[in-house]
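Have a look below at one chain only, the form predicted alone, in C-alpha cells format.
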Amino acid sequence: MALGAALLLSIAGCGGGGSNPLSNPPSVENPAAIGGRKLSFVYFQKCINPILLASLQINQGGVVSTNTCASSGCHDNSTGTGGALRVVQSAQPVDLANPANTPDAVRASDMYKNFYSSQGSAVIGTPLQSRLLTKPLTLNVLHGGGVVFADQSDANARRIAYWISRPMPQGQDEFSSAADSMFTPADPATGACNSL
C-alpha cells in the first residue's frame, strides 16, 4: 500500500498541471527570438550576386568546365535542381538611393529573393559553417556542381566569407548604413567590395 501511494505521488510530480497526473503538461510558452541579425543587402547586391551569375571554372572529378551557379540544372529559380539556394538570373539591381524603393518595395524585388535565398544558405557570422561557402569549396560536404572555388583564398570565396562574417549591428535591418564600411572608400555606390 505504501509503495502504491509513493508511485502515485511520483507520477503526479512528473507533469500535468491539472488534477489528473496522467494528463498532458500545460502549454509551454517560448520567448520571442532575440537574435535575428541580418546580412547586408547592399553588399550582397554589388559583391555577391555577381558571383552567382558569373561564368566560373568548375572541377567535377577532374573534368574542368565552365558554368554559373544560377544556371539551369544548378540553382536557377525555376529549373534548378541544386537544393535550397535559388537564384533569379534576371534580377535587376535595386537603386537604394531612390526614395520610391522603400524596404517593402525592395523586399518584393527579384534581387531581394536572391539575397534572401543566399542569406538562408548562410550561418550568419560563421562562414565555414555556411553552405553558401562550404558547398562550392566542397569542405566536408558534397556539391553536385563540383569544386567551384579551389580554396578559401579564391577571390570569390573571400567575398562570400567577408559578407557572412559581417552581419549588420544588433537591432538594425539588412539596409543599415553600417554596411558602408564594407566598401573602400566607404560608399556602396563608388567603393570597391572589401574581402577577407
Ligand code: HEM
Contents of the next structure:
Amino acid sequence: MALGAALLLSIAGCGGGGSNPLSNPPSVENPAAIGGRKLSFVYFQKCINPILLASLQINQGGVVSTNTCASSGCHDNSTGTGGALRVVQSAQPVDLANPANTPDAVRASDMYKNFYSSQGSAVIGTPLQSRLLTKPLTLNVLHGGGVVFADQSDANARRIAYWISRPMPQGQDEFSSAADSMFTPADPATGACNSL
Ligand code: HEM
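After the form predicted alone, can we look at the form predicted in complex with this ligand?
Below, the chain from earlier opens the complete complex, with every other chain and molecule after it.
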C-alpha cells in the first residue's frame, strides 16, 4: 500500500498535468490550417486549361498517339481513369469583368472545378514536386498517360511550372490582382501568358 501511494505521488510529481495522474491527458490542440497560398484562377483559365484540352502527342511505352489530357479514358470528369486530376471538357471561361461573377459564383463554375482539381495536383510554389508537372513529364514517376511533355523545356511544361511557382501573396485569394504581372502586358484580358 505504502509503495502504491508513493508511486502515485511520484507520478503526480512527473508533471502528470492535473492532480489525478490517472486522469485523461490534456486535449490535443489542432488549430485550423491558415497558411495555404492559392494559385491564380485567371492565369489558370487563360493559360493552363487550354493545355488540358489541347491535342498533344503522347508516348505510352513506345506507342505514339495523339490525345488530350481531358479526354475520356484519361482525365475526363465523368469517364476518366486519370486518378484525382479531373477535367470538365465543356468548361467555359468565366468573364471576371462581369460584376455578376462574384467569387462564390465563379467557385460554382465548371472552370473552377478544373482549376481546383489542377491546383490539388500541385505542391504550391514547388513545380518539380507537383504531379501536374511530373506526371506528364514522367519525371521520377510513372504516368498512365505516358510521356506528354518531352522535357522541362516544353512550352506547356514551362507554363505549368510558371503557374505553380507563382502563388498569390499570403492572405490574398485565387482572384488576386497580383496575377496581372503574370501577363505581358500586365493585363489578363489583353496580355500574353508569361512562362518560365
Ligand atoms: C497535359 C496532359 C496531362 C496531365 C497534366 C496529366 C496529369 C496527371 C496527374 C496529375 C495524374 C495523377 C493524378 C492523381 O494524383 O491521382 C495523372 C494520372 C493519370 N493519367 Fe494523366 N495527365 C495528362 C495526360 C494524360 C493522358 C493523355 C492520359 C490518357 C492517355 C492520361 C492518363 C492518366 C492515367 C490513367 C492516370 C492514373 C494512373 C497514374 O497515376 O499514372 N493522362 N495524370
